[in-house]
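There is one chain below, alone, in structure tokens, taken in the form predicted alone.
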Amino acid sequence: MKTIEIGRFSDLAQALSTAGYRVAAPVDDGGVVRFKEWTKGREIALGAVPVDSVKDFLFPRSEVVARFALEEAGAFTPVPVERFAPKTVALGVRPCDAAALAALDAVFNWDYRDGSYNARRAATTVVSLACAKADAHCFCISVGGAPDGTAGADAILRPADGGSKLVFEALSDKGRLLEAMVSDGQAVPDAPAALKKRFDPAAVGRWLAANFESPFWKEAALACLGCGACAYACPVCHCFDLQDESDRKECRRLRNWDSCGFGLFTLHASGHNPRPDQSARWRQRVMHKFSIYPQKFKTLACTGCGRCARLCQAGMAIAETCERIEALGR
């Protein structure tokens, strides 16, 4: 059995560091628990969820695409981009964030494999962290997942002997790969986080594929306020907009996130707007998670994180949605 002592975790960032790994983590930002990239000495916060989560080494909120330089003649010269893919290790990643891989994975590898995407994927090793605890926002258990789940990780970390040691369990070649990087011993893993199924995500679906023009729209977006909080803090969201920049010398295509509950992200050229109002994109916010991906991909778009939630400003959650479309079902 490999652990690791609890109060000694930042020793394995470091070990990793010093291996030649960018090492990615739930740090204290500011009071502020983000998953960021870890510098020697800077605590790693373990007991918290982290306000944003891996997804962002995977897929960044800003990444040029294309760069072409603007010759004198007026001509454009493509100029190759560089990938940003350094070997990481994601260290303490929710299992409800390593889940979400799996419905990354199938939207950059659709219709076409994206480079990028791919290349980090392949650089970065997931080391999930079991959740001994859950709030009243977590309902992975809803949507097929589990505190102790272990889709998408390459090692996942059990919290052991209350709380005091890490158990170490390696789920695929990257993850055995740093074995040899934590101590062997003896402890007994802790109890998950219990919880309860709120909803069936089946029955919504259900619902949602026979009531696109259902009034509960209006009703159940009065309080959305368009602002994207959700979108960004989600594992799962993935939608961008494409964007050029230049200056005198070089124009720069950038890739950035975007939102389906902002007002212009469905604005045409000829100034109309297929969902002009909160209400239309809260139900398509809702539609694309649990009937449109889900048709597509065969998997959801939501994987119970709970943190549209806790950051939503006007109270809303996804999840007390879903369980008045199952209720209006029956």
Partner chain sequence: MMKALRQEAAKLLQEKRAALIIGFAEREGHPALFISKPEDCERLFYDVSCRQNLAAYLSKPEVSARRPVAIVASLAALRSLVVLTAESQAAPGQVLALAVDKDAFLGTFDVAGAAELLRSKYPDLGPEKALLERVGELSKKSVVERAAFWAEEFAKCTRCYACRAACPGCYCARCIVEKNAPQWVSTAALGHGNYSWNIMRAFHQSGRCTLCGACEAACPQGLPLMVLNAALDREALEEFGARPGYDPEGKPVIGSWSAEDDHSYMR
Given for the second form:
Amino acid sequence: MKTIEIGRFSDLAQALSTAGYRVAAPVDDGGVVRFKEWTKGREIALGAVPVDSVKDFLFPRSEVVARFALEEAGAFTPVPVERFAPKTVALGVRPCDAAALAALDAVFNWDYRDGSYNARRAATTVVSLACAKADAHCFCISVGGAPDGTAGADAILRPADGGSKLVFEALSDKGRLLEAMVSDGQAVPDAPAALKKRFDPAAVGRWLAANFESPFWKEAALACLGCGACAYACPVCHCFDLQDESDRKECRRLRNWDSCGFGLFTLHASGHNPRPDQSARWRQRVMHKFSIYPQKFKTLACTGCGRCARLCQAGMAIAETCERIEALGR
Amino acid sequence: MMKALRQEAAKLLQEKRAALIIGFAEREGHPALFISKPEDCERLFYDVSCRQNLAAYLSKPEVSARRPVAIVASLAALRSLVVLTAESQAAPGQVLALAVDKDAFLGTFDVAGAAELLRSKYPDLGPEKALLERVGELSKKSVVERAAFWAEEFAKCTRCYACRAACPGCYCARCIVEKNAPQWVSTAALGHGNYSWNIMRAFHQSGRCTLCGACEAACPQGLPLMVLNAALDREALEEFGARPGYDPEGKPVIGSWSAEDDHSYMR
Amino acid sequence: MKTEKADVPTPTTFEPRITAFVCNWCTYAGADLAGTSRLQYAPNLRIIKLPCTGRIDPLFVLKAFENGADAVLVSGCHPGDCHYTSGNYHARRRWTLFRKLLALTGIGDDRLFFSWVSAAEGQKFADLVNDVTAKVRKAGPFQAAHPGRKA
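Got the form predicted alone; could you also share the form predicted in complex with the partner chain?
Below: every chain and molecule of the assembly, starting with the one above.
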């Protein structure tokens, strides 16, 4: 059995860093726990669910996808863009965030194989951390996950001996490459967090498929103020906007995150907006996650991490919406 | 306090003085609650942990379609209501405030009444001392240190615009950052775009911000937005005597002028 | 016209790039007078002419810093002289607040200058440009690490 003392956890990060990996881990950043690049000496915060997820390392919030050198008289030459895909270990990834990778893999390899996403995905080893605790917003168990789920992970760390140790278990070849960095030991794994199933996603999907025009949406979306906090924090949301930015010497084509919560997201050049109000946008968000996506990719676009609800200033909680939808369908 | 608030809200609905009440729910996080039936007013809640400024909903089309509206309003939200009225954004007679302050229910007010209440009982609302100390500390640093501080903070910004959505003052149908011909503010969540965005957000609130703190509370990344807001609030007060949110007929600081304004920094 | 060469600082001498936003009626005419009077002044200024200081959006200033300016000068008609009556008064309020915001976020008053220069003040304009250029030269290049600078 491979074990790590909780207090020596950053030693593993250091060993990985020494071995040439970029290490991403949850770090306490002035009171906010972020999933970010680990640097020497930083403590890894294993207690809280970070505000960002491993998604940020595979599909960054802004990325240059093309460059053009601008010349006189409107001429331009494409400039090759160096692909950024360093060898990375994502350490302490929540099982819900690791599970989200299946949904991301599906969409980034659908009608078009996304080169930069796939390059980073191939270069990343996901070491997840089973949850011994859950909060009121967690609902992985309702969407097919589990606090100690292994989907998407190359290795998993399980809290043991009352939280004083972690048991390391490799789940893939990538994960086995890290085994040598963890020492042998003995420990008794702790029980994973206890969660109650709150709704049945299949029942939610059935109601959604038949109730696009329901008056439910108008009322359910009243509180939504139309920001992108939920989509940007979501480990599955992957919509983006391509923007060209240029000065007199160069044009950069950027891929930036976008959110269906914004009014501009579907605004046509004519001025017409097929999703004219926030209820149409909130409906899109719920339908995409529980109806459209599962129909298309056979996987839900929600892994129950609860970030959207945790971060929403207006208290929009997707699990609660699903509970209400399930009740409507009965 | 809660009892008085609930009774008053139910009365407004019964007497048809309001068709919609926007308040806070009791459950965790105290999300906004929308009520149109008197019996549902029992679900209303308020304490200081209710951080949203509900005046932000007044510019939402789905809400303005259901006027007359009454909102549960803290002192800062009352000021926002007055600012919105001064800027012709709140239909007169169509918006009421169920005023609350910490653990007291102060009564129902129309905009004129809210302004009167603020002027007579709370004439000196401003940034809290701790916030001003943070501004002071930052001001004492060198420009290079200040740049480094904000470089680190702004780098966290994902451009989710939760700050904008939270703010009653951010009611533009199309924000400057969404105008792309020309694209003045880069939409990439990278250095210079994040700087421009955060600077312009703060600047567009100067002399209008009521320091409710909803933007900072809404920021998923915990950016210290109130440091910028408070600094501008004090500057607008010192330079132009600006006290936004006290006069529903007052002119905005930016958008008006006086020949007497100081310009000692001009060469 | 190609003036690119003068833009490139060499390792030994730093030639500041200063963007000036000026109004059409006073400061631009003042600059013109400096020219027709054959007054010599530092060649570090790039003038952008706008109808009025009231038209100068603070975003212009951010854009200049974004794209490589070491300093920005904003100049227009003296109070009372605005050809649109009150554009410069409006602008003045804006700058009073905006310069504080920039100072707090790392762009100090050694980078951001404001002045009133009338159409008759060719000499004042030349002196101003020399003085501003000297100050920016002393301050050095705008820090590459400033968050407002394009990477």
